[in-house]
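Given as structure tokens, the chain that follows is alone and in the form predicted alone.
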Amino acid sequence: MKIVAAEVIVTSPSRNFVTLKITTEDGLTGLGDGTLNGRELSVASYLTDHVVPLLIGRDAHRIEDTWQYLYRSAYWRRGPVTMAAIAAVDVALWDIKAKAAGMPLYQLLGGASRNGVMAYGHASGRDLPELFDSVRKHLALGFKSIRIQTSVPGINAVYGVAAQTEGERYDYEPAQRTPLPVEEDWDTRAYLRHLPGVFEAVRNEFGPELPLLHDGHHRMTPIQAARLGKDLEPYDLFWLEDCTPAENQEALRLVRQHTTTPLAIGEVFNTVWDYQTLIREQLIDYVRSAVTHTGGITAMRKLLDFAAQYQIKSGIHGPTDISPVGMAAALHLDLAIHNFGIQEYMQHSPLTDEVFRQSFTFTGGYLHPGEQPGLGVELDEQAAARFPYVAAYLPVNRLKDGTVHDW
């Protein structure tokens, strides 16, 4: 079954996306999702320069063999943009071939492990009845696990929190339609002061059976992770994301040592190498890559199956930086695994939903990818075209002394 065409499409309904259209001979047409948040421009480069002119004639039926084609023939390998481009292209060829099967992709996976995909919310708040208003509507919406975030005293705009004191909301997207990237500033030791007692606060008023997460972000060493996560142990936590920089896998032996609190790592990964150590050595409890970062569904697939083997489970990433391409991609691999953990869900806005139209649910706290063949969803292209990119950076991240920090 020849390609015949391949497209790359970028579109900016409330944010911008990266999609792959690839067309075979019978007219069958899969997508995959390339959106690299900041970086989308690259990712479409690299596509319609270096990747759609290998794949017109070649076989859409064989997966493995083009994934190792695009991965080892460009010689320089790995890094977020090549992954993402190779993501594109393998979901879309998985979207194709669960089609040319007339069933939905999950099926191809091996058939479901569960009936539904329990998902986490976002709830934050500059303070506690904010937070709490905040964790309430998550709650009203059907959420059975949510993340909690919120504002530092003496901090002017923190990571997550959707109301900051500046600027406007971002529900949605962090990414600021600016000419050059805002600047946030943070303090390691009020956050670590501050974070405890919310969670005890949380804990007060919602009890001890909601499960919670929570996000680091990145901003703290291996001492200072090591010792919130220590604090943390009281309120039970279903996990502690990216509580320090994990390039250094080593880094997280210290943590390890020192709390019992879930581990969740992995959001800036894009391959298996990254991981090594951490999955080897049971640094981590929980994968935190996504499908579109990590070379798609195969690559995906054989990362998870490494870290069942260590009883790792997964919880892929699944913001709005994803779109509604890679989360149904995601969905369809969460239903199949076996050790399948939880996964990150923020609903896109209707402009969104209005150009990607999809097949899978939410319900009760479940999500599903839904039955139609392939991966369910659908790219409206003159809807598409209404929405042009737009330039948009994420913020940089300062100390208070001015020194660039971990965003």
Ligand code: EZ4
The other form holds:
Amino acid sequence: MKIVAAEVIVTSPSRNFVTLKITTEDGLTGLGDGTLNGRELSVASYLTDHVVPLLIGRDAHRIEDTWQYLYRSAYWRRGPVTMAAIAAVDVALWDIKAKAAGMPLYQLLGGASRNGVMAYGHASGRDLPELFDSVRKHLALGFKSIRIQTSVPGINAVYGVAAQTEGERYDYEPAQRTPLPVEEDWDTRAYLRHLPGVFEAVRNEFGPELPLLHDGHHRMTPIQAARLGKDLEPYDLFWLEDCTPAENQEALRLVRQHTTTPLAIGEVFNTVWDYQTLIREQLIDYVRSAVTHTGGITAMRKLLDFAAQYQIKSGIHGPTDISPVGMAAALHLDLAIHNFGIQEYMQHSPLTDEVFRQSFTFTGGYLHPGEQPGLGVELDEQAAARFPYVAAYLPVNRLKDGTVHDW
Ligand code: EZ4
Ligand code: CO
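Having seen the form predicted alone, please provide the structure of the form predicted in complex with this ligand.
Below: every chain and molecule of the assembly, starting with the one above.
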């Protein structure tokens, strides 16, 4: 089944998305997500200029061979741009194979291991009443697990906290459509003092059962992360995410020695090599990679199978900068693997849903990819053309003295 066309579609319904559409000689099409938030055009160019010419004439069925060909023929290893481009090809080919088989993709991955995929939503507030309202809204939507992010006294803008409670709920998260990055401020000592009290208040209000999560967004040193993990132990977190910038994998040994709070890491990683020490030494509990940024279904399956040998589970990244195509790929994998942990689900805007028509469902806190052959996502190209690319940047973070800090 020869590939006859491959086309990169960049569209911006609320935010930028990069989609690869592959067409075969018998007219089947597959979609893959290559969105890299704030650096979208680099992936689009990598695909159009360097990958698409290699795809034409190849057998669409040879997924593993194509993955290895793209990874090894580049010579240069890893990196988010390369791995997002490979992911886009890989997911599009899985979409085609599953459509050719007449089955939803999860069936080709071994079939369902569970009835649905538990999702967590993002609650946030500038103060406790606003945070409680946000938690209640998520409970009303059916969420069974909730991430908690709050403002910190003395800090103007903090990652994960919506600046408004209605309308564009996720105004904190998309890259901002400004000519230069927005600048935020940070003070780790203030954060470490404030956060345990917030979790105590949330537990007092909502009881002991609700699984609660928190994202540290790479801002702490290992010893600060160790302290926070310890301080949060009484509130029984489902996980503490990205407590340190984990390029230094060995640093997690120190955190681990000090706390039993479960740790989740990896949304900015893009290969199994970024996890080698973390997994082999059981320094984390959840793998946070996105299918879109870690080489697609083929590479993610291997990464999660490796993690499974160490009782480490999945926590696939699902912010709104993963397109509905990347989200669907995650859901098929979530449903099929044995070591599923939880799935992040932020919900796309109505404009995004107009461009990407999806068959996945969210019922009673559980996601399901649906039963359509393939991924179950269609791209309305006419609608996509109405939303051309808009330049946007993720924020920059600075300490009080002006030093650049991890955002
Ligand atoms: O900041 O995907 O856990 N979720 C996250 C995300 C990331 C964005 C960056 O593009 O940390 O909200
Ligand atoms: Co995160």
